[in-house]
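Just the one chain here, laid out as structure tokens, in the form predicted alone.
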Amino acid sequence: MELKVQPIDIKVGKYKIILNSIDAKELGVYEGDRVRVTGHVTVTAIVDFTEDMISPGMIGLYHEVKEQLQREWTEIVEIEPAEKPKSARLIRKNMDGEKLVQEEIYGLVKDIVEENLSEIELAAFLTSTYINDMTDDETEWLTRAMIDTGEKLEFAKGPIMDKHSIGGVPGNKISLLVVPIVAANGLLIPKTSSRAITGAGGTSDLMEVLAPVEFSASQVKEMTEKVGGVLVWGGATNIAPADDKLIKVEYPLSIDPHCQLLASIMAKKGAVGADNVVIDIPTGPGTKIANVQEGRKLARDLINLGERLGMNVDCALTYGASPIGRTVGPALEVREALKVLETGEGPNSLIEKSMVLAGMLLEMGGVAARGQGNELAMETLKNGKALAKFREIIEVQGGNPDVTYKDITAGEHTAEITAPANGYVLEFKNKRVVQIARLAGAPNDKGAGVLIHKKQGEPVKKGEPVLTIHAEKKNKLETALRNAQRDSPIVVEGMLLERVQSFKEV
């Protein structure tokens, strides 16, 4: 069938066309099916119906496949079904509980980069390996895959350190400070990260605050090499970048298959050439892993795939029941990490989480004998070297390295969430936190975010500010203010949750 083009200029981030219902219907395909589109190249895309949007005899061209046929633009092109890709009746298979071998399993990811599946068909997928979790072998092959399909960093020398954490703790700026300090012990450090989801600052927003985070590859192994580390947005770089496109369906269905997170974590750190990894496992109320029983396994699970693609992993089981310092938000936990390079001093959480993953990479690299690196990591951030090379780091990136703590500003709109009696703050919810920081505007708007004046276990009395909401927009804040009066982050102890009274007659 010859149709007129009719482009689209909108990006889906797939290979997708529109066609008119009676077109579909004359050429024998429905939604989802697979079309070529063919003009002096090639394209297969995936269709979309409309009634009205698309005349009949025309065809919408998406952003990627007008992209595609613009090489050698024509305005009639020529359409035909084409057959599934071979790696969505894997799917099915997985579905079924059948296991994959590893050429399945490589040319299943080469489709997820290239775009040639639908969002129903990767939601299918990802369902199957939630219930159906992968073997051993199938984790690996599944994790090389996502490897060799993106970018890979080469360096010259070594060892390469990397860190990550499984998120899930409001606050967790602690790259600011682990990344400068390793790399002022000698050792490369290239930490890709990512934007926050459901969090209020991921460790790319945060960083975006001091200088860009968006670099090719080559561009990260370059400033790598120069200053020791970096700290930038993965999903830039095009490393793993079947990883990026399985989080965004994994999302609205709020499922996180154990495989794809081992997956997930080890394919990054094998993509940048890391020889050893520390990885940070908050354990409690409110986190992702619900307890240290389930944080010893996943950490063994880590540690095995470590073992099987050459990579020596350690992990750290953490406390995650209260956030990491006392801000969530980007410029508000810049300027707290900040303050503690520049001043050596600031919340006990933040510099001794950060002083013992730092302490474990130093140790891991050979700078630092065993049980001293936690030493090391204090000295190097006590005599200022933390400071100098993280200021290094912020300048390769493009940002201003004489910026203090003080030169960092907080949405300038505020509103303070008082205790309603005297006591201790027994509950601290973390996750409510998080929520009235974003509804604030974080981390689109870099200045939004809560300042936290009492945690878990201290001491407050009636009407004294528990926590300040800080938003560079007024209607934001009315907004997070009305969501955290309606249902309060905090419980105070001696404060009347509930009366409930009986109904007898009087």
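In place of the form predicted alone, the structure of the form predicted together with another copy of the chain is requested.
No partner chains or extra molecules come along with it, only the chain itself.
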């Protein structure tokens, strides 16, 4: 069927066209079917319908198809029904509990990366793997396919170190300490990280307070070879690009299928050529991993997948029920981390966790003997080498290497949450603190966040500040404060929680 082109300059992130339903009927296609559209070149696209927007005889080409098709202008295109991509049938196989072979999984991931699958098909794939999961073989192939469909870093010398946190604990700014400590000891650590989606600040959001974080894969390699480490945003690098496309559908469904979680982490590590990886698994109420048993299972699966991919993986189950350090939100967290690097002093939870993870990497990388990593990490912090290395990293990424923690200012609009009574902080709700930081503007407003004066178990006096909310914008501060007052993120009680009296006869 010949149709006249009508460009629609909307990016839909897919190869999509739109037909009048009269032409669609004539052609025998329905919404979600594929058609081959031929001008000077041929593009296979997903069909959308309209009753009125596109007249019969016309074809609406969304941005992506237009770009492909109209390198030379064509007024008339020929369209014909096309088969659905094979991947669409493979998704059905997973739904039916059948196993996919390596070639099938590669084809599927290729179609994901090339935007050949509709949102409906991606949602079905993720829902199906959430319920049915994948075998170890399938997960390995999925990971390899995710690595191979993106850019890869190849370093001339090794070993290449990497770390990852599966997230779920607020204030987890430890990469700002771990990366310079590891690099200061002569190891390469090309650390890519994410921006927060549901959190108050990912490592990339934090690092961006100090320097640009968007670089190509080859720039990442070059900078790492130069100074030993980087802290960049993975999303800009085209490393394991399938992951971002899956997250765009996982996010609205609030699911993170087990096999995808494993593949997502390990593909990013595999693509940077990591030899040794430490994975932080925050564990406990309010995190993603409810208890140690679950944490151990995840750790075993990650280690197993690492072995299959030729990577040494060590996992750290870490205490996740309370924030790391006393700050949540980009600028506040950077200030806290930088102060630790500059002074060697700071919150115990932050220093201890950072030294443990850095120490594991130093041992895995062979620069510290087993059991000596923690000590070497602490030494690297105390003797200022970590700070010096961090400044090199900031400089190589284009930031100001002379920055000190005193230069980092939090949002000027502040409000305090005070203790309602004398007693102890009985409960400290991680998720609520993150929510309040987000309402105050984090992670987009770098200065927004929450400063924590009292953590779980600490004694408080009535009226004493427990949290300070920082915001860059007055109206956001008000929204955050109202929200905090309506449902307090902390519970304060006296030592006596309840008096249970014995039965007394009258």
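Quick caveat: nothing in here was measured; it's all calculated off a predicted structure. Rigid core: the largest C-alpha set superposing within 1.5 Å between the two forms. Positions refer to the first chain, counted from 1.
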| query | finding |
| --- | --- |
| Core-superposed comparison between these two forms, G60 Cα displacement 2 Å or beyond | yes |
| Large Cα shift (2 Å or above) at G447 between these two forms, core-fitted | no |
